[in-house]
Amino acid sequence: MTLNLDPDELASCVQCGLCLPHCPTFRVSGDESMSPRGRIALMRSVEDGAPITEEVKRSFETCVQCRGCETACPSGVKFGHLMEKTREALAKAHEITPSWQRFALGALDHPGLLSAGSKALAVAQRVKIVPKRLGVPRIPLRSPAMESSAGSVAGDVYLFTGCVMDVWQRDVHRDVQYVLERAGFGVIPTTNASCCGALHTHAGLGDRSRKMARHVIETLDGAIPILVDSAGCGAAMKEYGSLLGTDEAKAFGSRVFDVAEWLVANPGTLEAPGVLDLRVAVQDPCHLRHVQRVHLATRDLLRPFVRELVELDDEGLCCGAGGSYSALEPELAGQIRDRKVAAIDRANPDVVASANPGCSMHLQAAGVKSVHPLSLLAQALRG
């Protein structure tokens, strides 16, 4: 079979391994089928006829697609776009991403089933049978529904809420409504734009994906930005241009701001009675660190809040949530956040912050005190 690979992109790599300390996988396997060049060489084998071994489906499906890779990489390898490609080949050909998966990821697009199912989870939460160690938030078995503020003199904006993040952690969608608002904005929350799709590219379910998308651009139409607080989210509504191919997808994406990004560069009239007495370490998710690359804004957003902003000493390194790659491969991403767990402890934080929802509960399963920075913000707003 064949990937379907842009041989540009591919020859664009130069083997030189200057992203080998920068990938997760291979930092904690040391085996080079898991790193960054050895998947390419393993995508240029299988273009030039090579079969598909379960050895080769292990190199691709262990890939967290955490894109630290194309940070340090000097050639511009566009690695993100040749994995995404690669698992979209080989789902089509039903040699990864099993039924139970796809079935799984069907339920994002269908808010009544997410729903159902979640109410369930809570449910199994009360009577204790939902192991901690998942580090699944606590569920409400009841959350009002969001309610529209627009109309504020200083402009409106969209509030991306998602699927699952809108039913497990609504408590956050509601904090950065609140901090929004305070300085000045009018929010309107997406209840009819549902899933991004971002899991489904993921998994190679591109046809799934490019459907999600193009819903997402006619529920969102118009001028009106689009703010998203969670970094995989916004990172795949950025790139809905590349996924989709079209001029509309691209317009689009150019409204998609980061929450933080967008308040640092307008502030509007924040301002606090004081800041909270915490030692704070921001946790970059990897979607703000390597592909928005917006990351440096939730610590500018954070500074004038809190008693003291430190840094982790990893250099940005994965946490190993990776959407679902958590559930999906549990023992490498125990591995890869332990790494992790071992930096904060280094920094000794009185709390973590981190802008993406799977990251929060990866670690905060490992026993990390994991908020949203803007839910941090919001505490030290309300004083």
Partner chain sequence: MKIRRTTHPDALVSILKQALSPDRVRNDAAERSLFSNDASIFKGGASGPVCFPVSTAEVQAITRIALDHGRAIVPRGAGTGLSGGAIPLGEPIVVSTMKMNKILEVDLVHRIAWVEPGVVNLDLTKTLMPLGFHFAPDPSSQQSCTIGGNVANNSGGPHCLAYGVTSQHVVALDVVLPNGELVHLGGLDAEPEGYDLRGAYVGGEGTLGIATRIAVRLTPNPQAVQTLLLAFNSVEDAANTVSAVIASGIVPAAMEVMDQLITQAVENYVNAGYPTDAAAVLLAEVDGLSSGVAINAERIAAIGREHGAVSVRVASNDEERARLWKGRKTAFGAVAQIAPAYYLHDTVVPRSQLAGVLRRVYEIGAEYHLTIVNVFHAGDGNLHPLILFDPRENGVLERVHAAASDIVEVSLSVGGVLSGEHGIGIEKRDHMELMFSFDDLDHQRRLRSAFDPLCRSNPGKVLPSPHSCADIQSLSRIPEGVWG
Second form
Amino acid sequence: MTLNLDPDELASCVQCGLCLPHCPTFRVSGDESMSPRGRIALMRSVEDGAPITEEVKRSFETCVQCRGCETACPSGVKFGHLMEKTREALAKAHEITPSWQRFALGALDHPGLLSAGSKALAVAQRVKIVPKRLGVPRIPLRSPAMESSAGSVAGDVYLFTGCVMDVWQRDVHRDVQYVLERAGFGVIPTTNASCCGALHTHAGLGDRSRKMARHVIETLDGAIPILVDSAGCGAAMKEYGSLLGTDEAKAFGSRVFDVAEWLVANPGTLEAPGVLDLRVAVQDPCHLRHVQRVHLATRDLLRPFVRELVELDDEGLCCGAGGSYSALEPELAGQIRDRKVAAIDRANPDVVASANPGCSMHLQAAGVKSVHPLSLLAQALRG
Amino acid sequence: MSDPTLAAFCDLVGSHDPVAVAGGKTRFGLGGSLREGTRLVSAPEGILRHLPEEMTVQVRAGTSVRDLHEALAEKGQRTALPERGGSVGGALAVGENDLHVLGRGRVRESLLQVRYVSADGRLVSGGGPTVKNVTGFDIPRLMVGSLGTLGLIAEVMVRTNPIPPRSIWLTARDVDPFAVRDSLVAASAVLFDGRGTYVQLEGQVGDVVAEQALLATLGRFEEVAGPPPLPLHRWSLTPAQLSDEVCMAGAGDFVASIGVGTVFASLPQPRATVSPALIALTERVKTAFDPTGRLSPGRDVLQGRP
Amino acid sequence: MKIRRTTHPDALVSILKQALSPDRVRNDAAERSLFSNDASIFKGGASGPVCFPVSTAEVQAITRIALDHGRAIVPRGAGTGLSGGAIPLGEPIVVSTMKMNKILEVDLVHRIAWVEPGVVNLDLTKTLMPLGFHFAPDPSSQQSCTIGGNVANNSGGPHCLAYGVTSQHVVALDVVLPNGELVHLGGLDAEPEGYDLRGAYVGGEGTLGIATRIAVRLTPNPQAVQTLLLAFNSVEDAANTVSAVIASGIVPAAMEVMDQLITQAVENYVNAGYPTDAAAVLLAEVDGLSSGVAINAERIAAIGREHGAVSVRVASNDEERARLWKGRKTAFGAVAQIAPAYYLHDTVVPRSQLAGVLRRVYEIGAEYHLTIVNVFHAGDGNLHPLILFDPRENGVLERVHAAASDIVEVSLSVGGVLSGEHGIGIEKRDHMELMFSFDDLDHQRRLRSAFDPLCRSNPGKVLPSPHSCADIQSLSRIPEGVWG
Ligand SMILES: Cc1cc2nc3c(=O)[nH]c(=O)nc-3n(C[C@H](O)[C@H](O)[C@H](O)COP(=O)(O)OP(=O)(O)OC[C@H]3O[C@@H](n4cnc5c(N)ncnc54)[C@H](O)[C@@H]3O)c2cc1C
Ligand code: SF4
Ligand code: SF4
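Could you switch over to the form predicted together with its partner chain, since the one displayed so far is the form predicted on its own?
Zooming out: every chain and molecule, the one shown earlier first.
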């Protein structure tokens, strides 16, 4: 079979291996088939007619799609795009992403289904039948809807609330809304835009993710900036242009901002009664650092409001959460997380700030105290 | 072979009888005495080419190190070879470092290219003429310290170094020589004889002044003409063993090179044991280069130091 | 090359799995195809089973099994080698050191660290930095390449001008010989007894056995550093400046030259403030004590101006320095903006010949209708011409190789050598006869055979036939007395 990859994109890898240490799966396995260079080589061999064996599928499936290799690659290889295309071709041929996964992902763009499932989960948590190691946050049984505060003089912004996060981490959204309002903005929560489609893209379900992208674009029509507090969603939405290939999608992508990125560029009137007496380590979600490449904004935003900011010494190596990765590849994800936890231990912070709910949950499951940076900021502003 | 001098040396060495090179004979007994009846030959002499901008000098093995250094000094350079009255080839075959090894580098790293006469009387060349080179196996490393048992050195290309603008020796009593070593950057040697610490500082004038000021905070140092007299025997310890009484026991009078591990002692170093695997490998190397054992017979590189 | 197998391959794999563990021996087609390549442009490797040992004992076990089964072994680090050193020929067992990646001990008294071979070069330096030390060899691939690979290739880097290449920084090592025996080479003491087998081993390109534990020297971080960026109107002026600096008695920490095309690509990529209108730039760094550093920086600037430097800039802070270096270190990758592929070449010439040789290199490019750019360790005359090409162009590889051969010949004709840091591997194996006589090569073979009489470790590398031992290779049983 063919993967329909762009030969130019494929040819741009010169096999230098400079990406190897930045790949989480290679770091824990030392195995070429779990490295960017190896995965690209296998893509090439499939394009040249090699059969799709179990091992070849394993190589592609174990990729976290963190895109750490992309920022590390001096030759500018577009790894994320190559892997998305590869997965789409394989999923179409039903080589990967079995139907139960497709079903589970289906829930994400059906708010009703998702909320019903989450309610069941919340109850299950109360009766303690959900294993802790899954890292699912304690889900509120009832959570009041978010309200719009549109009409501010400083301007209005959308706050993209997404799917899982809207149900599971509405508190974070509330903190973000609070901070934005303190900065002077009117906030419109996007209650009916639903899911961004990132997880579907990663799973190779391109048709569905494109459909969802079109829905999001339609729903959030206009010129109002769209702020996102989940790095993975933000990255996906900024890339709608390349996903859909239309000018409209490109224009939409340029309206999308990570909340911290936005606030650093438009600080408004943020003033706190004092600094939080905390040593905070910033954990960069991969899709903030390697895809959106705006991870420095998190630091700039937090710096005035906390006692101390510390860097992890692993140069933004992935934590292993990877959207649904931690659920699909628990063993690898755990090994990758062990490295991250070790880096966190070396930095020895009071709390870890992570701008992606998936990363936060994954880390929390390993006993790391992890919160969204905007929640920290909200805490500082509230005094 | 285009060079008549080297061709003549090859003929002189021949290919049958037991043979060894006599250089300055300053360390002639190293590795054991030569078997009786071993013919002694002299390596050719002469400085061929000094290229200051390449930091290299091409020189025949029989040239005395002192003559070489005199010639190099005209262009402000020197080598890492110790100046003890011996020849260039001898210094390399022995491989012992100079007292100033911290500042001037190790002998084994100074040899870039070597031409030697093999056991079957052929001229063999190893390494290359440039300061950087990883072409093929590192024959020069093997030749340094081989005591003439693998090949007889005829001509070499050696790395040169600039002579620093200033060089002084200082001494003080009752200071911790290890603290001195740890706090200095430009020391070429830090020696300790059990009471006094001797330091050689080399570098830009300003740097030496700065290091001297640093030394003044550690003790009362005075300038002296040179190092203390060195006892006859040479020990090889690790830098940490120098502060270990058990390791130093049996040295008698000594001058220890701090940070390096060399000890000049009045008594010989006890023999250490060598693993059978290393002995076997050493023998395989010897046999590969000198199947009949005619080069410097009687000498054993694992034989210990006199 | 033909290898006679005495056992069915599946039996070999299951024995290996017993000796290690099932998940650390891989034999599927995908895995083996990936381990058949390294970062070089050479194809045609064929790997047998791939093993991931975690200890010296396991490496010994693999070696002995290989011996019993008449298989060769090929050690492999990160596979960033550029001369094809880690490319397996004839389906040998590939021994990856990637799971032997622990820093075992940092010993500040002896100023050494004991490391396993799979430790990544930059990881080691990062561990040492807070202690005031670093590992001096800094190849541009340092973020990925392993200490084991550095040792095997005797690798260098920009800062090896003053500090020396890997060999100078290896104090001792444990090596599993191809017969399965473990030897300890070198030592922490001042002058270890016997032949310098440590020195002979370093640079052996995996043909002398597998290093499983390495004691590397720690280099103190310099007190003061100054980095200068000099711009020139011609590559020759830059090259002549380099020669003049060394002749004046200064040994800078590093002296790197980049030509205009590569400087433009780099500038585009890192925005370090490199002048893109200059024909060449010279990046010079001096380090040490502050007074000497200041004096030498002044003198380099003055020598540069005498030799036609149109501008001299001194990096004003660490950040600026880091950016300049980042530009230099990612130069190879930045080439992707000019062409999809490159062949990175590596020869050394006497410094005084740099200008003339560079001129020839550009001419050779023109003769073969290939763009050649230059970014190199000028301080030690180590050229790195990058021959750019598009692999999809028909017949282009022949032209690339022909141009490369011409560059080798030019370098040797002025008294240079085949390789300054990337090694011989299979890339320059057949060029060895241009630099060495039959007898010279015969002696290199003798050294090799003392370590590996049966040619079981990385066969087909470094030495051209008839000096390589391809024939002995087919022996499946060990003749009496070979191991002494
Ligand atoms: C972009 C780029 C830049 C580079 N820049 C430089 C540079 O500036 N300077 C430089 O010197 N090189 C450079 N290189 C080349 C390469 O990175 C070095 O040669 C490096 O040392 C190889 O290390 P590795 O771990 O990748 O080894 P590999 O490529 O895996 O192996 C190299 C050789 O080492 C042997 N080997 C590996 N481990 C062991 C072991 N434990 N015991 C015995 N043998 C072993 C292998 O058999 C092989 O022959 C560069 C490469 C790239 C791709
Ligand atoms: S993806 Fe980039 S960094 Fe990785 S091997 Fe290919 S070219 Fe090199
Ligand atoms: S996306 Fe992440 S996991 Fe996948 S190959 Fe790149 S670095 Fe590795």
